[in-house]
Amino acid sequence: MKKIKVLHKSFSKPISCLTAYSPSIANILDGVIDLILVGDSLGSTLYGMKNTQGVTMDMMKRHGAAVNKEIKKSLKVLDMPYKTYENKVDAYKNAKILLDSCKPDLLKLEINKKKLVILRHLVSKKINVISHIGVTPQSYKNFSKIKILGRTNKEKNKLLNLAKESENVGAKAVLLECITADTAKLITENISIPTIGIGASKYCDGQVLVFDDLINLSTKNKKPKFVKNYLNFAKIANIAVKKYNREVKLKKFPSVKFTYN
């Protein structure tokens, strides 16, 4: 299962992904779940951001550390922050300090035509690369301003293009996000890499989501027409709050119980 392997097409069953920012929840999803993503994603989800911009090296390397004490069989995926593969130079000094203080197996970066150069540099550096096309949040200050991509022909020939030069590269696996269902098909049917999607269908080769999304663990923003909670994990919470304020309030807790003699 630590193998780069998982990621090839010929792998018996859809590959699933899901993100993990602590250790707690690195270890729930590992040895379950094929590949744990260490997300950018954390900047809204943990840090209140509006967008994916802000998030820093530190952040990554923080919460990368943090999660890859916790996994040991499932594949780790980290993704490189916004403006930190603008060229080859900077590009390679810090995946490498990713990969040195992390150990994720993957690196993944949002691709488009003119960083196809980076990922070609960073393959060749012996670096495993996942491209991630399609709409890529780094790009957008304001997320509702994000649109479905592959309506068009001319949207669907370019993204079928940057999948094949990211193949052509080198890189291991490419994630969809957010575009049309024949769009995705189309690539997954033409690429030999698996595709991975989030808002992509169920025409992908795998499935990626934000695991707080998963168990609706904040009900304060709007979910994507693509996220289905499995759990909700915030009216679990909310009861278990309400309990526990009541007993402490009728000072029933804590009882001698949960008291040193």
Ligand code: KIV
The other form holds:
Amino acid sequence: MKKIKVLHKSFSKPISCLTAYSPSIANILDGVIDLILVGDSLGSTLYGMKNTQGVTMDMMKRHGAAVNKEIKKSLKVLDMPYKTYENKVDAYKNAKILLDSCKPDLLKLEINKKKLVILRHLVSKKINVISHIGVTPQSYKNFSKIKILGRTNKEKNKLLNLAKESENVGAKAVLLECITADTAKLITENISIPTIGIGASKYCDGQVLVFDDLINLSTKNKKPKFVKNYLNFAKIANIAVKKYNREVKLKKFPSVKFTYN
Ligand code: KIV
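Swap state to the form predicted in complex with ligand KIV from the form predicted on its own:
Let's see the whole complex now, leading with the same chain.
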């Protein structure tokens, strides 16, 4: 497996990470963004599922393999889907399948205290893992039930311990989702592997967003507070689609320029 160069706290600049589910998007991100994540958010983002619990190994394999072919420079991260790492045997078997078919540099798993043994097991098999803590979407059937964590001292300490234990078992980074700024800061200052945040403030060593949110590809769902639209693609695409439709109806398209003789 490729050496994980970028995942050091001492890396000169914060780490950037975005999702990609398709080769065309991977191609846009490669070499610009440090980490490219084939996230199981594809379940809701791409397949219109209510949550990520319906995402299968097959879906991750297909998208992971397609994205993998396009990435030459950035590091590749792949999510292990829901219920594929419930015990050590399944976790290793499924991790191997994903590694063999998609060749990611790292696998990401949603972790709670009970799942630390799984992380430790994968690390003992020389697999690079990212520990995803805080809000772990695979635990939610209904995303509207998600609430920000780290507001109470109890939650803060629980998250800090989980991050420290993730480091102790050998995770290469900790992904922090939807936690308060002071908790993210506390964790980032108290572990020596990088923290990558989504809805977890500027105090992380890196940031991740879902690419489709960044460009406002879908206007269907209300976006969380942490999402910044860098481009209103939905609006621009809508203009293009209407123009195409008009030209087809008026027989303006295809003109001679777009016609074979
Ligand atoms: O699946 C995903 O895209 C993720 C990000 C939201 C971090 O886990």
